[in-house]
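Below you'll find only one chain, the form predicted on its own, shown as structure tokens.
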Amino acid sequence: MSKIYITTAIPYVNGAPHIGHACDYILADVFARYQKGKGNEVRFQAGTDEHGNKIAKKAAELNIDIESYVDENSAKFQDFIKKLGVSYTDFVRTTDENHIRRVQEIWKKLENHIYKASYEGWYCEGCERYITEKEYEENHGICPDHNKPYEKLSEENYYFRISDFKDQIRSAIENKTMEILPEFRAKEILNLLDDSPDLSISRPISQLKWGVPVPGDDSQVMYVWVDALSNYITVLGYPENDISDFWPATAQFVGKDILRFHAIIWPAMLLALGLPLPKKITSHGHVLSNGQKMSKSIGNVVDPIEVLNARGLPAFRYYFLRHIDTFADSDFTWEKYDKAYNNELANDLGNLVQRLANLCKKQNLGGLDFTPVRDSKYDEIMDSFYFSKAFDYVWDKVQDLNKEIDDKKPWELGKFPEKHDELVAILENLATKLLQVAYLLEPFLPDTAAKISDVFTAEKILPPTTPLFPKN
């Protein structure tokens, strides 16, 4: 048995959960369930990022004290994760006392690579980071992600020498001791690495009050990303506890827009702390809406709660794990969503379960004593983290089963009593194959897999009283 540690990026609590957060959580959940299915011990982290100017400003706009605001919004994310059927083992809030204390200890351990200097340049509050002159010129002075002009700042801050670790980070990426997936994202990070400046890791308290105080300097507050990235190890009890049972992380799941923080800043921090780098950093793409990036200004933002409520959790997980490519930008439309539900979930799988269970019931068959078997091809795809392809692989088996039933026509054999034994053998073989499909589906659609298993392993095989996926 191996010990597996899986992390998800912790979202800012200055807004409601969005589709990108859902992708982080359900991708990590698939991997966690897959590893548990292999008998491994899994720790699975989630959390909320609760410091920074964006949060302070939002609370002020709403005329709510900050502590109440972050409490309320952190609870919303925890409820959202639960709605997605995701089971984490560890939840961290960056306002937790233990986290704050541990982050300050981490700062002290980084001090050999920290210096103080004045800075004048461009800053994006939405990204919570400084912008290079090259980026400023390429983006014509406006952040492409937040559609707001960059601010010109002049202040004295503490800096972390990223330059001390560039060679080691480059080597780790190239040698895949820290593998970045997909591979083309690794190439993007290598291109960014050379131009990555030393990192400003604090803000004057005159500019930022809501954050973790810098140890030994009450005039400065930690840069929010230093605070946030540290959560992956503070939640394990670092630095006072030995975390080697679960660190380095087996897999860290992040969106492509924050990959640079996780693939450059975070490794530099770990190297400075003398800790090993994560084994895999898996970066997913964006979910588009009708072919366009989701934007409040355009008015095409898809609310994940609305999607969940429309068809239920299995439909949500099905679409966003199979029809949203694990690594590339993919499109969501309500038309595609309904088509996937009716033509694939309801027809391919739901109808398969219903008609096979009915055929078994007519022959008065008892439930099967089923033992799942590992599928080497499935494991190979899952181990590559290309979950949408693994889902396709399982769905091919669903369609193959439908074809096999159509080809063998067991309902025809039922007309001939002398062929009863042959019919029973065919139905038991089909049911065994469907139970194996349910076993492979479990990381993706756990509730559906459990229902299929219940039907075909019960004392008597009976069709579900209501269809698994009622068609509209």
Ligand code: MSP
Contents of the next structure:
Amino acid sequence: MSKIYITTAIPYVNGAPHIGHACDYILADVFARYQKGKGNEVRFQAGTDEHGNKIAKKAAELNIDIESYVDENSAKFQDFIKKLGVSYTDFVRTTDENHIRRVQEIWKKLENHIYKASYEGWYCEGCERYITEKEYEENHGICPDHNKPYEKLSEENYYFRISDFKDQIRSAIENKTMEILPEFRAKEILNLLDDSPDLSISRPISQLKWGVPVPGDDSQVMYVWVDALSNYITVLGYPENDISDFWPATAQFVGKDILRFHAIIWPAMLLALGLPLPKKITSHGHVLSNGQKMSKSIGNVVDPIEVLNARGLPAFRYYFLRHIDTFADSDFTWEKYDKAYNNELANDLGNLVQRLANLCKKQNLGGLDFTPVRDSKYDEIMDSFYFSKAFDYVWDKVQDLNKEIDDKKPWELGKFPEKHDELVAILENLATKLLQVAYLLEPFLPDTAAKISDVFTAEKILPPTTPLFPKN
Ligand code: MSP
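Right, the form predicted on its own is done; let's see the coordinates for the form predicted together with the named molecule.
Every chain and every other molecule in the complex is listed next, the one we just looked at coming first.
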């Protein structure tokens, strides 16, 4: 049995969750369930990123005191994760006292690689990062992700000497001891690494109040990413606990927009702390809404709770794990969502369960002796982290089973008493195959898999009284 540690990006709490936020959680959940299915012990972190001016300004705008504001939004994320059926084990808030204390300890350990200097340049508050002159020029002074002009900053800050670690990071990426997925993103990171200057890791308190104070210097507050990235180890109790059971992480799940922080700054911090690098960093694409980036100004932000309430959790997980490609940007529209539900979940799977259970019921079948088998092709795709492809693979099996029923026409055999044994053998074989499909489906749709398994392993097979995916 191996010990597996899985992490997810911690969202900013400057608003409620949107559908894009589901990606990290459900992808990590698939991996967690897959690992547990293989008998491994899983620790699975989630959390919320609660410091920084972006959040402080939002609370001020709404005239809410900042503590209540972050409490309220963090609760919305916690509620959301639970509703998604995510099997996390640890939840960290960057405003937790333990986290703050530990981040300050981490800072002290980084001190050999920190120096003070003045900074003059550009900053994007939406990204919470400094912008190079080159980027500033390429984007004509306006952040393409946030559609806001970059701010000019001139201040005295602490710097972290990323340059001390570039060679080690480069070789870890190249020899895949820290593997970045998908592979084309690893190449992007290697290119960025050359251009990465030392990182300004603090702000004067006059500019940023809502953050973790720099130990030993009351005039400075930590850069929010130093505080946020540390969550992956503070939640394990670093530095006072020995975290070697679960660190290095088996897999860290992040969106493509924040890969650079996880693949450059975070490894540099870990190396400075003398800790090993994560084994994999996997970066997913973005969910688009009606073909466009979601944005409040376009008015196309989709509320995930509405999507969940519309058709229930299995439908949500189905769409976001299969039709949202694991690595590429993909689209959500209500029309596509309804179609996937009716044509695939209800017709392909729901009907299959109903149809086969009815046929088994007529022959009084039950008490099947089923032992799941590991499927090497499935494991290979799952191990590549391309979960939407693994889901396609399982769905092909659903369709193969439908085809096999159509071809074998068991309802016709039922008309001939002398073919009874043949019919029973066919039905038992089909039911066993469906149980195996349910086994492969478990990481994706755990509730549906459990229902299918209950139906076909019962002493007497009976179709579910309500179909798994009723049409409406
Ligand atoms: N607070 C930082 C992460 C710190 S991790 C130490 C942050 N927060 S965020 O709220 O902007 O994003 C949280 C996660 O949601 C990121 O992985 C991000 O890529 C992901 N997504 C944000 N919008 C998304 C979509 N439209 N689609 C898919 N994922 C999206 O970045």
